[in-house]
Partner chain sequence: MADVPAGRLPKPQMRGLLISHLKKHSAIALVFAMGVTLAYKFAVADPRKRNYEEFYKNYDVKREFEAMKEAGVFHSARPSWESSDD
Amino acid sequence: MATPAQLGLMDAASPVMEEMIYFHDHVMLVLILITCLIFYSMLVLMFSKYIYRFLTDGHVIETVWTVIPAIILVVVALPSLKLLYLTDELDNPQLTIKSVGHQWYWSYEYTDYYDIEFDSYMLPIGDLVGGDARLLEVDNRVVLPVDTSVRVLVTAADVIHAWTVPALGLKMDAVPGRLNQLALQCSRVGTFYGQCSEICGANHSFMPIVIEAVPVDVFESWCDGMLDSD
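Structure for this chain only, please, in the form predicted on its own.
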């Protein structure tokens, strides 16, 4: 979970988020090098005593400052396109869940192996216990097994929402009448928080998402407990 003084991205909890962080670092390195070069050129031009006032055109320098930015754009675009297609990759998902956005809560369905359905509401401040995150904790968490390919079907029942979990690199619009999908794989055990990222009404800020990644045997026990409670 992000902290108030955090400057960088959140720790990655999925292979896709790891690739996003690598790409972020790659682009930041390119931007820093360009910025340093520009400032160095400005300082040299400002304090240099050598001028050539008869210079009216220069085909060589114009060619250089056209070709070099084009090369830089290619260096940035290639890993960007690779990451773009990686986020849409669905390789034989082992589990499918459905997330439906409502004003203002989420409902979930586990329909592959178990007939499990539940609603997930934000916990009011009075129900929080020690260690719970204010405005982020819910009464029913989404429990998923680690190292398992999961497909999430995202839709909405009323207005447009967005199902977003930053630590997993996930963000998908929930559109009424439309079924979107995304790939998810938790690479470590933990609890990961998200929120609706599309303004959807007065209580838009109060419909958080909580994913709890657990070992497979714990996930099976949780499924059995949910079936017994029904």
Contents of the next structure:
Amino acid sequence: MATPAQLGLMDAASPVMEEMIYFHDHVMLVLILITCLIFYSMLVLMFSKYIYRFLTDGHVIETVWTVIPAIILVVVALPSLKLLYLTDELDNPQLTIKSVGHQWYWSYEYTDYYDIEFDSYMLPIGDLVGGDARLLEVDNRVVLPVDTSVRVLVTAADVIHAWTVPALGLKMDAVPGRLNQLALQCSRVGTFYGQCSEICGANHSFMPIVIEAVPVDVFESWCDGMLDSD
Amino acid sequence: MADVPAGRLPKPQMRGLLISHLKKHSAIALVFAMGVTLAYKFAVADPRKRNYEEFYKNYDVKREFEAMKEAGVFHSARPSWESSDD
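Could you output the structure for the form predicted together with the partner chain, given that the previous block was the form predicted on its own?
Zooming out: every chain and molecule, the one shown earlier first.
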């Protein structure tokens, strides 16, 4: 999860988020180039004592400062579109889960191989134990196998919500009456946190998402445990 | 007056000052901007890619999972000391 005073993006836990971080670095290069050019130009202009009394037009410079930004936009847009299509790519998902937004909790359904359904409520502050993150922990976490392509179908039961996990580079609106598809793949084990990202009422800030990425055998044991508890 | 050197001042540039000024400062601006950009690329962007590559090169899922499990991170797999405490 994010740490206090964190400025950069969270460490990636999925291939798509890694590509987003690299794209962010790419755009930062362009922004730094433009900012340094503007900064130096401003300094020179501020400290210059010269005035050119006969300046009427500048056709060459106007052409230059039209063409160069167009080239910059192409340099930014091409990798951006490539990443955009990458986020939509679904690589033969081995598992499909459904995530349904309610006011104010998430419910999950694993109906591929098992019939597992559960609700995921935020843990109130009084129920937290040492090391737990305030406003982020839930009673029932989403357990998923690591290194497995998963399809998440996101919808809502009442108003619009949004299912978000920043470390995995995921965000998708949960719209009532609509199924939105997300491609998810955890590259490493661990717990990954997110929060509802579409204003949905009084407790919009209190319906977090927690994903546990575990090895496949542990996932299967968890599924058996969930079926037994039903 | 005695300390003013004898001789003529160099003749100032009378024509084309704007163009020469622009050329000089455009070159400096470009070098400065490219320098800072390349510094970001070699100091931040490329090391970040290498770090991710190194991290996943020898990443052992089982080892990392066991370490996190023993630290009590997961709800789906509790640490061994928890069951022995029970």
